[in-house]
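The chain below stands alone and is given as structure tokens, in the form predicted on its own.
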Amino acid sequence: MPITDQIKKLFKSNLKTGYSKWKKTDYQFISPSNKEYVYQWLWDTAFHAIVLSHFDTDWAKKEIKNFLLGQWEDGFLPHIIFWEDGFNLPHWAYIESKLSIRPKTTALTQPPALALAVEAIYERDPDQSFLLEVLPKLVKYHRWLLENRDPDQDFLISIISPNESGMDELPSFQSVFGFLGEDPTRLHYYYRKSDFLNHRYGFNSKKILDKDYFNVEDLTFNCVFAESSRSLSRLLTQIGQNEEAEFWKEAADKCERSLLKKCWDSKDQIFYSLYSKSEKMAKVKTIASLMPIFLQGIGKEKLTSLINKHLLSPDEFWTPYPIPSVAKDEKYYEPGDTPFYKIKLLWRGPTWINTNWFIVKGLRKHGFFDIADQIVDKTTQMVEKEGFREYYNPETGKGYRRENFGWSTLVLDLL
């Protein structure tokens, strides 16, 4: 079956429809999978829409517009929307949401990739009415991030929970917790501790960041924020909002400059996320350390160092099926799935297709087509061999956990 037909079948199997009493509206969205991940996630929606833009732009627009129905009045966009009515939500939905008998959305956000998706849709279907409907909402969200998550006003956005990175249990966050061990029970506690505290403080971003217990200027979040702001700027120009467009171009440039200056470790020749008001480096080499490849203005010197010393190093990220979420020479690197007798922890080594997408896009942006093509070839092999799985073993290509996983269809966009 052609890959486009496989994806259409997957999206239809993961499609959720109904009527939301709390929002008083019909809803339709593609969930990441048809088991466990059955709600609407922020950056998953962006990825699904990017893929849909190749064969059904109307459906792609619906995905974006459906998610934006869940926007809060102040502009905040949650990382998960619980559309269905009822009280059968998992326990973590209550931990990640404001106090409620039945949460409607979480009170956390996620890497702001929606503008990237809107631009992908618009390039294939230049519908200005779509832009006029969604851009004001995206602008309001991006402004919310600057106003509520940038206390030092350096245009680097802070996240208040590991979940907001999109890569929940990435080992670099252990530097923030001050626990560098590998005991899964203690790790699970530390990865959840910030969410319990956030709940205590009513998910008030300014209060939480002032307390400084989890204040992370995350590489992935900020690379996505910078490039999404650039997309926003270009799209605003299309509808004649030139002053607003210029603001977001400058915001993207300022974010990028701060990241390139503050997050670069000249000794290790790699990027690290920053944590606390004192902006300490979380020195663990993960896929987030390579995310600045996606930035427009990374510069030749830093780019070639990242690629030659790290991405292409067989001791770090150049595995048989790249790109692992943790470098091979880190003690946390675990390429296989979490054994059944351990607490499930994600992002500890396996390869994920959505992060491959960012790196490939960045490599092509900067003219490294051969390396990009090698990653795409290996990514395609994993999908052909194992199907659209949640993540894959970087040593063997074996697929793990959820089947028919939505964002793994991004391979279509790379092809």
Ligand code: GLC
Given for the second form:
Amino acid sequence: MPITDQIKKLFKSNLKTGYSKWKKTDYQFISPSNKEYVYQWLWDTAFHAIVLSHFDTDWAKKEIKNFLLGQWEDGFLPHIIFWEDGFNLPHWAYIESKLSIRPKTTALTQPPALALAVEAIYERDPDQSFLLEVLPKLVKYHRWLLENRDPDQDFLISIISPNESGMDELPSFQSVFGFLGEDPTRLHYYYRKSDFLNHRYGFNSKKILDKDYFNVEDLTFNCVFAESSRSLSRLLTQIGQNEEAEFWKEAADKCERSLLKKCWDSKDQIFYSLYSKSEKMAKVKTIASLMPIFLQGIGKEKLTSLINKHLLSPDEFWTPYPIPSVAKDEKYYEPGDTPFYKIKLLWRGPTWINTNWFIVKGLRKHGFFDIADQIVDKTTQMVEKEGFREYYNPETGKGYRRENFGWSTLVLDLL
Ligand code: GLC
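Alternate state requested, the form predicted in complex with the named molecule (shown: the form predicted on its own):
Let's see the whole complex now, leading with the same chain.
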């Protein structure tokens, strides 16, 4: 079956529709998978819409618009919306949401990728009415981030939980908890601890960041924020909002400048996320350390260091099926899946297709077509052999965990 048909089939089988009593609205969205991930996620929605923009822009617009129905009054966009009514939510839904007998959305957010998707849709279907409908909502969200998540006003957004990076148990967060061990039970506890504390402060960003127990200027979040703000800016000029457009272009530039200056470790020649008010570096080499390749203004020097010293190093990220979520020479690197009798930890080594998407896009932006093609080639091989799985073994290409996983269809956008 041609890949587009496979994707259509997958999206149809992951489609959730119904009437939400709490929101008093019909809903329709593609869930990341049919097991466990049966709700609507923020950055997954963006990835699904980018893929849809290749063959059904109306459907792509619907995905985005449906997600925006879940926006809070103050502009906040949650990372998960639980559209369906009923009391069958998993325990983590309660941990990640404000205290309630039945949470409607989480109180955490996720890398702000929606504007990237809106731009991808608009390029293929220049529909101004769509922009007029969604841009004010996205502007409100980006503003919310600056107003609530940037206490030191350097335009680097702080996240308040590992989940907000989109990379649940990425080892670099261990520096933040002060636990550098590998025992899965204790790790599981530490990765949830910030959300238990977030409950105590009612998920109030200002109070939480002031307390400083989890205050991370995260590389992934901020690379997406900067480039999304650029998309927002370009789109705003399309509807004549030039002043607002200028503001987001400048915000993107400031965010990028701070990131390039503060997160670059000149000794290791790589980027690290920052944590706490004193902006310490979380020194573990992960896929997030390569995310600045996606930035428009990364600059030649840092870019070539990242590519030659790290991405293309077989001891770090250049495995047979790149790009692993943790560098191979880190003690945390675990290319295989967690055995069933152990607590599941994500983002501890396997290759994920959404992060390959960011890196390939970045490499192409900067003219590194050959390396980009090699990654796309390996990504395609994994999908052809194993199907659209949640993640893959960076050494063997074996696919793991959820099947028919939504964002692994991003390979279509890369081909
Ligand atoms: C996992 C990923 C997260 C994603 C979610 C739904 O929790 O870490 O980034 O959004 O699954 O696919």
